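First, one chain by itself: the form predicted on its own, in structure tokens.
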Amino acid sequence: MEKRFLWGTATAAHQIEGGNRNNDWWEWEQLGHIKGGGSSDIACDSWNRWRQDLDLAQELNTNAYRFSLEWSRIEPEEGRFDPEAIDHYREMLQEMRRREMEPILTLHHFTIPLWLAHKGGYEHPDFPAYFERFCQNVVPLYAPYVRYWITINEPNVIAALGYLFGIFPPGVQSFSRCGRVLKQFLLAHARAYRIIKNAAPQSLVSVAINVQNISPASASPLDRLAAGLVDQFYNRGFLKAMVDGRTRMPFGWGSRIPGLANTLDYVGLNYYSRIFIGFRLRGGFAEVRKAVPRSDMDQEIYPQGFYQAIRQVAAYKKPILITESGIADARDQYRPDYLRQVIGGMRQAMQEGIPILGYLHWSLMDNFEWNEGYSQKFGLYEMDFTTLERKPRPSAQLFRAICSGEH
């Protein structure tokens, strides 16, 4: 286990790099799905300014940085791997090591190359094999620099928003197809895990799972049942499958997936908010909106749920790395208190003996927030998307004090 506690920030390639028109999200953007009509064309220009981004991270006195590879840059055409893109990410890793910053590397964060999207994307029968080939081409090259790996970021979010609610690409609304995609992610993760362990046996591998605090809308037994089912489907099923190797609803009925059991070395935990679930005669359940304080993203401001999420994933008896936690707050009026409360909840869990490896705040800077475009500000650094200037918010100074042990 890592001796030093990891304090850091997290980003994703498509949200910050800019200049890439070769993945499914770029195509989705051109179809008019983005709030305000924005696109990722420039984003934060981090493809060119990544050293400046590392400077910003160091100014926060962080010792870790989570970022992702952009598959569509590395394999822009099926079977063709771009050596310049591969070298770009290797140079980033080498620079982080020179700065004594621990890289937390995400292999897949929401985007796939256009060539794969046009073949059927995650639903294509060979998606796990395509992901395996991608991993075979990058993992051995990056393994000397990386200890912490995330194979897939928020598979439950991709499946739910892309294949159940239809608000992420490819815009499908089908419970069965949602379940099928989740199973594809399990197969892909199992293959990636084996490749990483073969290249670097001492590496620690996980997914980053989004855990919502899912509460019943009332004390009604039916509301409690509905909330419990959603919790099982969304929060628990994927992690359980990586521990015991068995499928469960909504992506199976207890069958074994070869090579999947024991492919969870730690739990990568992403936490943001709480939702209330109530029973409905039509559809079985639905989110129930309540009059609660909300962030700019219209999510309940509920830092208390962070401790509860930690306790929930601690049941898997694995170390925990907080791979994302943050709040959309352009005026920075709620973020400082949110930070204090989530860090307090994490410290309470640690005092109770729960092994936590580190905390990575989402995000280092404002970025392209998927369907929300540039309307949502999660950054410790405020971005001017016209000049590309990065400016620290007051909460950045608070986070620096926390990382320095002064708070």
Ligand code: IFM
Second form
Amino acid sequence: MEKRFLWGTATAAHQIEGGNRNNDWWEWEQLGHIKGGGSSDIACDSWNRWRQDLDLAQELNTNAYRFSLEWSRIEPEEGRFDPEAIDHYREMLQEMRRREMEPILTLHHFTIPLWLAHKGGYEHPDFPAYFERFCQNVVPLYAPYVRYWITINEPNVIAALGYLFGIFPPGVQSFSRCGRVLKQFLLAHARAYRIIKNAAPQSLVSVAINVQNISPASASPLDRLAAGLVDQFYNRGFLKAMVDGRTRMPFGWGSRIPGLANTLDYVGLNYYSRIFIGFRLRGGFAEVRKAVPRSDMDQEIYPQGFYQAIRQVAAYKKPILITESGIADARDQYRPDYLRQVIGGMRQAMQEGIPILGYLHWSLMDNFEWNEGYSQKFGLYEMDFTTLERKPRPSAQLFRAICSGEH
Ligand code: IFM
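In place of the form predicted on its own, output the structure of the form predicted together with the named molecule.
Entire complex below, previous chain first.
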């Protein structure tokens, strides 16, 4: 078990690297799905500036950094693996080790190579095998440097936004297809888990699950029922399946997935906000909007829910790593208080004996926020997307003080 508490920031390749036109998101951007017409073309140019970004992370006095591999750079064509891209990420890992920063490596964060997207993407029957092949080609090379692995970032978000609400690629709106994709992620995770454990038996593997605080819109039994079901489907089902190896609604009816049981070494927890759910005759449930304080991204500012989210995932009796938490707040009006409150909630949970390995703030700097483009600013560093200058927000100082034990 890690001795030092991990304090860090989190990023994802497609959101910061720039200069890559080879994945499904790039194509989605070209189709005009992004707010403000934005594209990931340059993003933060971190493909070239990653050393400078590690400097920024170190200036916060962090000792960990979470980032992701861009599959479409590493395997730009089916079955062809690019040695330069592979070396690029290895160099990053080596540099982090030199700086005594713990890398937390995400193998898949929202994007797939175009060749795979054009074949049917996550729904292709061989998606788990394609992911396995990708992992086989990178995991043994990176294993000497990595202890904490995340196979898939927010499988529940990709399934919900891409296959139920249709606002992420491929823009599908179908409950059954959403369920099928979740099952594909479980199959893919199980395969990746084995590869990682074979290469590095001591390493710890998880997904990063997005946990929303889901509350009933009213005290009515039907609203409670609807909220409970959404909570099960969205927050709980995937992790439970990783523990007992069985499918459940919405991705099955109890069948066993080979190799899946006990593939949750720790819980990677991403927390942002709360939603209210009400019962509806048509569709079963709907989000109910209440008059609550909201971030720039229209999410309720609800740091109080963080403690509850930790309590919820503590039920799996595994160590917890906070793999993301943050707020879209261009003017840095609410972030300092948000930070103080989530760290307070985390400390309370730790005092109660819940094992927490670390806290990784989303995000190091403003970046390409998927369908929201550059309109949402999650960064501790403010980014000028014209000059690519990075400037610390006041919250960066606060986070530095927290990481230094001064708060
Ligand atoms: O930017 C995203 C990230 O890619 C996944 N989790 C939520 C973040 C903020 O919306």
